[in-house]
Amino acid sequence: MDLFVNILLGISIAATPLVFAAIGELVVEKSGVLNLGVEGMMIIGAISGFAVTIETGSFILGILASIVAGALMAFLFGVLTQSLLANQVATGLALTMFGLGLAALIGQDYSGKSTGDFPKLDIPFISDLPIVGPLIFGQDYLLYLSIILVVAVIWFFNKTRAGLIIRAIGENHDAAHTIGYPVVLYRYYALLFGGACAGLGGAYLSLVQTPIWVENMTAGRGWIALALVVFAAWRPGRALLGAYLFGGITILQLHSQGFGINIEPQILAMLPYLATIVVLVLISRDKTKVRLNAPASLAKSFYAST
């Protein structure tokens, strides 16, 4: 029973950074912008949160630093693609390479250091209940925030005027501009939100999942988050389920040898990325369905007409 609980806890921890990154990118793509720099924003969020936590001893300040750092990276992307009209794909790739290099440079002084254990919810008696206690009432606070964030994004897109405007801009930015909506401004808002979420996902890696700085610790999770958005058909609820599915695959590789499955560790390490490729291939087979689900203006530059 303890093994079962530990596996479920591991899945939730592995899934949470993917939830943050995927839900942020989903909002960005709903506005019609494709930001391939999620990996770069995550790693900058990871080192920023880790460094500030080490220097100040405050997890709260570390989390805030990661949010600001991710948002600043997204703002840079916005200036290049929305104001200067640079190619979104090329700029996103450059942002990832820039983030990985900058994080490696900053992180040189923090190798081998640890932030300690991140605070967890602890309700007397309830958190000690078998199975239910640790799984539902004994997780770290950021995990609960990730669930709340998904629910909030669902509500935002379906129940608020701003959410409907962002969806309209993502479907047809020219029509939205014609009726008076500031397309570029709303896309900046979406980008800042997406960057903040990616930075928060990175902070989860360095402060909760592995509270120690390791270069390139995102290990491709930003790319998995991008795949999750397509897998979820741009729906927040499905993105949450997809993140936990990929989290389960990640934990499977860690526990498989404990179950007596004799597979080379290198092959097991490939599983999350192999699953990503398989999912994308299966989805891309039905191009008509992908086009129907994807925002029609996705990755298209907006040229404002007077």
Given for the second form:
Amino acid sequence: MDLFVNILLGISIAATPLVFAAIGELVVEKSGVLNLGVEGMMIIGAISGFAVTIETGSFILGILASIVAGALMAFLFGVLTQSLLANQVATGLALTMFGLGLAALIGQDYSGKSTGDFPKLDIPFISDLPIVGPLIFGQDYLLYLSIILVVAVIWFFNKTRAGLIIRAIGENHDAAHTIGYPVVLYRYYALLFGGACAGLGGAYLSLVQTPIWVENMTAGRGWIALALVVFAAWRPGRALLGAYLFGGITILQLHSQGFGINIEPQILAMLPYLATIVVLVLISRDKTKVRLNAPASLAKSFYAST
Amino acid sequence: MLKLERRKEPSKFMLYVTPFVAVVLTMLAGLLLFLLLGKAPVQAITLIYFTPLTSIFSLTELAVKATPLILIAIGLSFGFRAGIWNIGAEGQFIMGAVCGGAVALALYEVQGIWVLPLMCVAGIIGGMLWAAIPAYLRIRFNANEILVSLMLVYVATLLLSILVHGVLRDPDGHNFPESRLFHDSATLPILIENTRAHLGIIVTLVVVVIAWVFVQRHIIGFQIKALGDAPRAAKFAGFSENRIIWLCFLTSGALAGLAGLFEAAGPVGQLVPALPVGYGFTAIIVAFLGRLNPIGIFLGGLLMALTYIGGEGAQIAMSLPSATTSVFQGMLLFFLLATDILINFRFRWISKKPDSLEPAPVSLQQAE
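Starting from the form predicted on its own shown above, please give the structure in the form predicted in complex with its partner chain.
Whole complex next, starting from this chain.
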């Protein structure tokens, strides 16, 4: 039973950074912008959160720093793609390369240090219950935040005016502009939210999952988050589900030895990447369905001629 | 107020000037960065951009570094023109090195002038096969080629690791994860004694010329451009999108594979886990820096190689972190993309006039 609980705990911890990054990117893509720089924003979030936590000794300040840093990276992306109309694919790649380099540069002085354990929810008696105690009432605070965030985004898109406007802009920015919605402004808002979420996802890696700093520690999770958005067909609930599925695949490699499966560790390490490809193939097969689900203005530049 | 205004047609002048503007802006931003890091800014910039140009040896090193960058970037540029994004060149580079290197190791101690050409063919095929995966999945299943090609980079890196830990490991190497050193018939001939300048440099120059002729003169070069600029028009004209996807991926895979083989059979001389150092990603910047034009890519590759060589020099001389180079490269791409706007748009200073001074639209005048 302990093994079972441990596996479920492992899955949720592996999934949470993906939940943050994917839900942020989902909002961005709903507004019609494709930001391929998730990996770069995540790694910047990871190092900012880690560095500030080490310097100040405060997890809260560290997390705030990761949010701000991720949003700043996204702002840079916004200036280039929204104000200067640069190609979104190329700019996203630039953001990732720049982010990985800058994070390594900042992180130089921080390798080998550790922030210690991240605080967990601890309700007397309830958190000590078997199974449900550690799984539902004893996780770290950020994990609860990630779930709340997903619910909030569902509510935002379905029940608020701003959510509807963002969806409209993502479907047809010219029409939205004609009605009088400030397309570029809303896209900036969406981008900043996406950056903040990616930054949080990065901080989760460096503060909760493995409280040490390692260069390139995101290891492609930003890209997997991008694939998750496609997998989710741009629906927040399915993004959450997808992230937990991927968390499961990641955990498989840690526990396979425990099950007596003897495969080379590199092959197990390939699993999340191969799974991403398989998932993309399965989801994208039906062209019409993808076209119906994807925001129609995705990755197109908007220029108001009047 | 400052307003963006679309040009009637793209500015040729800006197309060629903006890369230089971007380089200058990167230097200025670099000065600022070094100031923040508390390092002597002018000294660092001099070390990165100018010192490597002052000795023959570092000039040959420049050519050695530029070779894989130019080869890969030429291949990528075809796809980028057509709006097909192969960003997994790093994986194709690794597979080229693995396949070509496997041939070298299988023919260990076999002498012969045909060994190296055979390795090159194997390297090209390895790169092509790895690139064929995203191409096939895109065509057959509509899977996003950006994500698939990128995921395959991680898979290729792990595959290389498995092989040098396993079947390709040096049997006399005390269990180090690396292959045997390639013997003489399996290493690229050196052009200038006591340097690392190898035959691959000449091959790269030939590829640049062939690519230039292809883009300028061949119908497929035109079709690729048409698909990127006006996809609907290209479809109406009957250009097959699938054929162009195949062509772009196989070409870029082949060239990335060849670059990987050159790296393994040239400067490195064996298969090691540390073989890939990100050339496949840097080549993306080179392709944009060179405006997706073979001659431009040639110059862009040299400039990028300069930042590598100079960056290494500055790291040693001023104890700068090794990540400085990638930060510089990222900044360069940012500035390049930012200044791109000047090609299709211009900034105009528009003073705010009261609306009444402007003539009313014709339809309104008629209505009155």
